[in-house]
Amino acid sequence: MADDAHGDAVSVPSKVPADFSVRRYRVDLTSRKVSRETVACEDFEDVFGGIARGFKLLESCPVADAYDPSATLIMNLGLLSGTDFMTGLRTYFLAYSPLKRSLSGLPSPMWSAGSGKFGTKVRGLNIDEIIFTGRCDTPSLLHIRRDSEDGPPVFDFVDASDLIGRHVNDRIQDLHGRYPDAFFAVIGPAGENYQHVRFAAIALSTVNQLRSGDGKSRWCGRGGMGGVMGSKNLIGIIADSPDRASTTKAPPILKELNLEVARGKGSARFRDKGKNNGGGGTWSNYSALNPVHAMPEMNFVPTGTDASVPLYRDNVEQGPYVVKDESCFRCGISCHKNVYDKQEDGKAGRFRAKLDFEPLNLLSSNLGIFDIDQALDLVELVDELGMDSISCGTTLAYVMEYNRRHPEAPIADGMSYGDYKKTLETIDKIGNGQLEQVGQGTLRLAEQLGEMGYAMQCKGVEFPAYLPQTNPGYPWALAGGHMSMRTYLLLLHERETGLDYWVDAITNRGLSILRDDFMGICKFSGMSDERMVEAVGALTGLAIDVATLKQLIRRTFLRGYRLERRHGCTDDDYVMPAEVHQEYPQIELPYFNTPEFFSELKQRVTARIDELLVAEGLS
């Protein structure tokens, strides 16, 4: 944002959009040409950054492919981006997404994001948005860096030939020998075999990775933007700044507002279990679901036994491992769940994986496969590839479905529930761009089998480890279901299957997930927006009120939600898999998704949206 707009004690907010500007750099990938833009705010949206500004960008620039050369990449963060607010650390990749499409064809708008250290390293460099066209003739890397400590930035491109074909720890560990005051932006293998693998991410570099040499990336994971950055021969982004120290006093209620996001109630599942009175992280799912039997078995499908038990993380800590709850770049959160062997002295030993409740669900029960030791390879494989763990698990529960139901016809070298090894061979050729069919994720895939019941994605973004059956929400999610509609654990924790209350769920209560997608902080910091608009105030100046930022959040969802309306969407797309709305009497939730409620729903979602665009100026 402009010169001023981050570090400043500011007591009184005062300033409006107009006060604000926007340093954006355009790079030519073809040209290898690079130019800047001081671009004034208009609105809100502008200042915001992440998503709000990324949707408005993207309304200018549709393509027919997302693997044109002349399709459009955005990295940019949000306003608190490399602040001093606890969790400020994200960065934002928004394209049209090579996965998500309507059932036109045309690729949609999506998004990705990532923590980690990196969006840090790209704000102390003054870079707020970075807009990608063109595709480098060779593989190569942009190294973004200074020439002086108060010098522009200054974009060269390095060859990255040597490079191709390694994992992705590897490569980073590569990199910060080059470059030891960088952090980077990488894609592995798969994002390199883009036209094979559309689920390919973007991995963030982190402290603990760099310190310890193991592979703890962060993730830009969901929508393919892995394999938009391929495409256009890009291996990754080098952020290249020694660290500086603030030249301006923090404001008071900043070690107020960052002692809240470590230790009060928003945080508090995702602490560390002993910490503070935390729940655990994510992988308490396991605990939370299962007992209902509502958690992901077998493509989605509970099997009502405890066959899931032995992958709780207190049955997993009285194995040969270690978990250590460690966090990112001085976050006080500590949400990863760290895996290691036991040494003979019980200390950690080797690095296995980084367990989130999703990655192990999607590449373990959801499977059939219930041995910790072999979803702690799949997991650690699928991050060394580049892969999106969700699209990746929930394509290989499909194509194991489809299997069990054609036995006959197997396709994937008749890879089953449970088999372990065929597993992990899969998702080697997948990453590798050696198993295009099941590489070009779980719709095109059904599409091509001609069996739509089961394969569980909406808008061809496959479903996180939250069961759809309890969800009527995820056709209306922008990005991934639980990441972009918090509509996931309602029904779980609230019980209720009424119309009225699953609409404003959806069209209401679900798009406050969107919030930190245009902060630039962590959804992990559970922070209300009355606190949020404190600290939008104090490090920044900028005069906000809740009802301007809920307004802010419903626009950014209309924004797109308009714009996979005119990229090919229509009423057909806002589906759910037919067999989701049969009944499953071992969920023991209350069965109200039949496909009466959801027609009913639909159309007054619908409905209430159209009203909702008129209301704004956006239909």
Given for the second form:
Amino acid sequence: MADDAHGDAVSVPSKVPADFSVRRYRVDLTSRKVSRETVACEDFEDVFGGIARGFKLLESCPVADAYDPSATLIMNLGLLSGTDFMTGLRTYFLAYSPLKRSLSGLPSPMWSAGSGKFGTKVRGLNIDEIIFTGRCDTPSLLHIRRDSEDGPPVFDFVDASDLIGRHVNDRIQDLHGRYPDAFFAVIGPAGENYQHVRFAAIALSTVNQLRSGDGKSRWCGRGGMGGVMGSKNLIGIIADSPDRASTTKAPPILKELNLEVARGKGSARFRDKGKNNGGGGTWSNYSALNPVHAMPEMNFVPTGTDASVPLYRDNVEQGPYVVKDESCFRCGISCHKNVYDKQEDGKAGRFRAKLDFEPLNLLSSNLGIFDIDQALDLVELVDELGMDSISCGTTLAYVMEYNRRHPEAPIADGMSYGDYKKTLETIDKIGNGQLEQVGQGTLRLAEQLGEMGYAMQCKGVEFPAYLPQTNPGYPWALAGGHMSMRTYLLLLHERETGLDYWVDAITNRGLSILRDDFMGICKFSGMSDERMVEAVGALTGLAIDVATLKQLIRRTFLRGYRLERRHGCTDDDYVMPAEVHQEYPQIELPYFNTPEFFSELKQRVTARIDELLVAEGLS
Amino acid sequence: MSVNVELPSALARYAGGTKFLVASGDNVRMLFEKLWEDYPQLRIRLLDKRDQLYPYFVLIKNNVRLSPQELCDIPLDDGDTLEVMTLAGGG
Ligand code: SF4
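Return one more block: the form predicted together with its partner chain, after the form predicted on its own shown previously.
Now the full complex is given, and it begins with the chain already shown.
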């Protein structure tokens, strides 16, 4: 980040925030004016960047409409983004969301992060942060490059009319042909049709994608950040800088830290089985959760049957498919589980889709679709249209459940559980802006239909693929329940059902997941706070201890929560859909999230957060 | 005979606050019985009603993953390591 932060390797960290500064660019898309400011850091939030600094910025630019041209879209990096720390690849987009909102109707603060090599290129251009406002008058690309090797970044606007309507990978491959040294952040058709799709995503290109030609983007998926970009008529951002060999010597500890990321216990679950006893990636959740019927099926109501068994990875690999673990730039975890058709010689043929647990589950089992070939088609199409697979899948499940309950007056052409063909057609319509009723997301659709009890969302953000029945922490997640509140598998592992436990889980332990949203690294790295303090010190010279890091995590959460409150959230927004609180005997986990339990929990969580706000001087 | 046991971090709170334990037993079954004696809270978090390891755990002995079928009678030697790894994880 800051001017001297990523220069020489440092042996004894001694820098304080005031020793750092942020290279920030403000881009007014209406006038196409770009201004640079170098901002001295006031605190650790400023130094770390990502959501820690982003929330501070969002405080100063509230909007009533996420798509208003004056709305702010922040693109920034975390402290270790673009460094040699393994998985240090994250790019963050922050804005007031077109999807997440309070009951008052005001858009709520949101962010989404993605890997790939785009962030590394942004770092290579010496940019820490870009603040976009305004709206391009025509569909445009922002090409950021340098005139000379050490010169400042130059911002050019390029007409993007020829990309309109095309699928995401097609756009990226086209841009790769034109800008061979660059990496890209692009929206797809959904982002262009932002008025009719509230869960459009931003794709970040990967090395593997550009080499293979396959659609292997990483995604800033949640909260409709692609729609905000689309509302600004900004179709893509091109970070164009040649790779340069590092001129500084890496700190000796870096090798050890990277080895731990690649081969250590923290990332083991996400590695392949053959890689130092890896757990096989998030896809393993199928064989881990389904036997105890703790996995979403049919709009988050497990069937209690073996219906999802064909979708286990081991079973898929026995069919005509090859699954390869592949990776982002220089990452040893290789969490991508890419599925290919198997050729006659047994080798990988045509690329089909990248399967993580979330897209797979929410676009198959949770829709009553248990055929892997169909699931691959659905996952690929959602990606290619540039949508968040979680929000899209969960909204489709709501539609199917509504139609099951209302066979006399179904919506969306009567789409029903298990109906692959209509699901495919519906996804295509949503992504192309032809089905706003569904493209507006679960909350607004449920409000329109008057049936909120099984609308699986909180504050407008659809639930990820972990049962809400087992996780009363969802309402306090700032940016979706599996990325911003680490309470989603606690019941499975710890089986605790007491109020004290859950208050602490939500207001203390659950917040730890936010650390990597300003650190600039992948959550899958699984590194301890102790090790990250070492990494930060070695790579940037910043002196920080674990207690201060934990405080920064807490303060970041509190700022996000305070922003939600300032943007209209009241106690009534921190609720769960009513049917979540029922007992489902087929779920082989303790039943505890009753209406009474949740009501008392909410009072105590709210009181605890209020105390923390006062203690941190943020009330 | 003593075996070095490593638990998932989430379960350390049910094992006296540490994920690293030393326990004894001629085989995995006996070792587990000993663990339940010392840390009774662990049992319900690792074993289901049929006394089987929950499907979201795997056992790794001396860096070799064991299949669920062979868990109980696997012999253990002095100095062996036995790791309980959790499969379920987010993302
Ligand atoms: S953990 Fe996965 S997403 Fe993260 S950098 Fe590695 S391969 Fe990419």
